[in-house]
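Presented as structure tokens, the chain that follows is alone, the form predicted on its own.
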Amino acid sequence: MDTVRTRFAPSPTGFMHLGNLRSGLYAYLQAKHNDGVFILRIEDTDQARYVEGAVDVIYRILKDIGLDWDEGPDIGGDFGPYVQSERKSMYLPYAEELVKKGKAYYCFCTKEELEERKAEAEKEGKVWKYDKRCASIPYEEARRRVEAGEPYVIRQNVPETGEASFDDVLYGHIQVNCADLEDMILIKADGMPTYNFANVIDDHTMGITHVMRGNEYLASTPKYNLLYEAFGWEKPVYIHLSQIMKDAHRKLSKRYGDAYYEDFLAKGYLKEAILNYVALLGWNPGDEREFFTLPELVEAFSIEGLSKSPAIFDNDKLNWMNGEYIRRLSPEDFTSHARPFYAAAGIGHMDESILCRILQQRLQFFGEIPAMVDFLTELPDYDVELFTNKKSKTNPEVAREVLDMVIPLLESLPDWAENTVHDALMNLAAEKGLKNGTLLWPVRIALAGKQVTPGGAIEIALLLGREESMKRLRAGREKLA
């Protein structure tokens, strides 16, 4: 059997969609699973969409979450360059190969004749497409216009009858129509390709076995098909993915902060978790696993569990999954993936080791953290009905009967720590034969002014320091009076 050779091919456009992101680690899987080659090539022919600094983004993400090329921009390989407008000198030739052999053809036409042309199509209700108008001017006479300076760029020459076809290992066997295929261009008026024509002379060129794509190109497809039979070369394999879908009717969309990958980070998701659950969305494994590290990924993976069926994002079962993978961490660990989410809550002061312990059982995402935590920087304005709870059997009666004796109580001990704290809170409870609940509702409730928070009564004092303390636990008595 040949090598395996799969390649990412992503367009520097300064961000990493999650379903470019799913085809990159689709690609890597296939190949190291098979212990091939993963080629990284940067297809920038579209310069109005470049944007600088781009490719730094794509080497970073990829790097971040282990997806390690073989060949690339940055490493060189026996097939570069990795980079399209680096490879300009090289499509021009092959493109007047095809027109040799009468399958692709020299136009001519300028923008506006064809504007006017295909609004005429329209005006009498016809779809318009290029209609040859250039492919029948005699190869000499294209020549000489070309050679004299006339602008120029290069179409396919599709067969006006019979089909064109490709099997793909998802969908099965698709053929068209030639009669429905535009000529497209191969070589634009500035001399560089198009993106349907460069990814085909690319990934001949540098040996790819299996191309795997969204299922967007299923389309173009077969005109890709249509070069490779007339250069009379060997086809790869087609691995068309499935869409990744919001819901069944909407796609992820930056709108909504769902589309990119760096939006998760953002916004306090695990990349291992990220990779994770984009592997699961149009894979199974076959079995019920549902957590993998990358190298079990690669050990697990395989074509024959990817399906055509589209995949829908479901942000609850991600945040499940973050979730679970938050949990796994080490308190240090946990630690330095919050402190970001610390100083954006304006809580980077308060003690880690208790922000970790009260929090790390309950976060989805790390972005949580700041909603979570909002009473400790400042108390909310809350209802005495909130120190009314039946299952501690207290009410605001019982309330300031509590308060009027913790308030001194605490006041006087001699520091702050937990020990001390919990010991006199605890030691005061079972003198006065109060249920432990009957005591530190209260004392929560005035402490943060809310129902639901993390941690209790104590580590919410221990977090808040003695002053701060005292005085809400005063100012909460008051509310009682």
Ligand code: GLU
Second form
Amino acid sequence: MDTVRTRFAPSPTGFMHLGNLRSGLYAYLQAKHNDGVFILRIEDTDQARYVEGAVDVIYRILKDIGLDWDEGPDIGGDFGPYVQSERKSMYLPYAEELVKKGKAYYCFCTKEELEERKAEAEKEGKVWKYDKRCASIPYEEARRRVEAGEPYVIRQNVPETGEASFDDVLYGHIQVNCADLEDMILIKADGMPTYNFANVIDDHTMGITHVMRGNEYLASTPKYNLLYEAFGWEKPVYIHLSQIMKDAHRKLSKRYGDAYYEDFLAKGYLKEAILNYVALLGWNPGDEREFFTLPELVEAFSIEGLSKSPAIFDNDKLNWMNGEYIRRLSPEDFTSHARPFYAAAGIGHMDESILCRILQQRLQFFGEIPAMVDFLTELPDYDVELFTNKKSKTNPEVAREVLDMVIPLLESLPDWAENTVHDALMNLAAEKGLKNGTLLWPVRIALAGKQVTPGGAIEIALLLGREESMKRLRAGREKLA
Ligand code: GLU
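Let me have the form predicted in complex with glutamic acid next, following on from the form predicted on its own.
What follows is the entire complex, opening with the chain shown before.
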């Protein structure tokens, strides 16, 4: 079998949509599982949409998640350049070859003329598509006009009858009537190819064996196949991938912050978890496994595991999976991921080992930190009824007695070390014959001002530090006066 060669062909938009990321991942897995070659190609033919620095964003994200390419703009390869704008001069000769074969033609219609004819067609209730006016210009005449410097585009000459089709691994045989297809532009007035043309030329000249991309290209691919046929080229294997949807009707959206890889990183998801979850959106290993590292995905991947049914992005499932990844981090790694969120929550100065102890077991993603620890930076305005807790056998009266014992005890401690605070409180409970809970509940409420907190009374006291803890305990006692 020929070497498998796949490509990831993102357009430099500045962001990485999860759907694109998934296409790139599958293309990578298909290449690597088969000891093939994974190629990065930058599709920047739409210069109007050029975004400064966007190519670096692509490099950074792919490197970050480990999708290392074997050929690409920065490392070269035998089929370069790998940036479409740098290949500009390669496309025209191919388009001219098609013109000579009668499969394409020069079109001189101006924007104004096209708009006029479009408006007329619409007035008559017709759907406009290019009317082939320039297809009938004799070749010699067209060449003269081109050479005289008249602006032109080159359009594909789609037959007026018959069908165009292709076979997709997931969607099967896709066939459309040529009558429904427009003579799409191959070369634009600025000499740049359109995506529609460039993808065909590039996939062929780069020896791509498997084209894996979003199914928004499903409808255009029959036209691409006409081009392959016109050139007499062998077609790649086509695998179009279903969209990732929020639910049955809605796409992922920028607005809700669930469309881009970067959105999830910013919310404090781990890249390994995102990659793992995205891999399972439209592919399954054929068994019950859910957790995969990238090398494990390479091992397990096969095209047979892909599915064309729409992939529903289940944020709860991602949260769960990300939480499991968080649990597996070493305390050091946990802390280095958490640190920016500690800073955002205003708790950057607090004891990181205690924070790790109370947070690592309960976080689903790091962005939950600020809301979870809000009480550390500001004591909520709470009601004395919070001191009531049946299980701990406390109520406001009990809490008053407890705080009257605890406050002087803590004031008298030589230091605020964990053992010191812990032992003092436990000894006091034992001495007074109180359940630990009866002693600790009022302390926790006075320190946190809420019933549900990560960490217990002692951990919260250590995080707050001596001064702030004493202040809060006294304030709690005052409330109970
Ligand atoms: N540049 C296209 C995109 O970003 C890629 C389509 C393809 O893979 O052929 O959507």
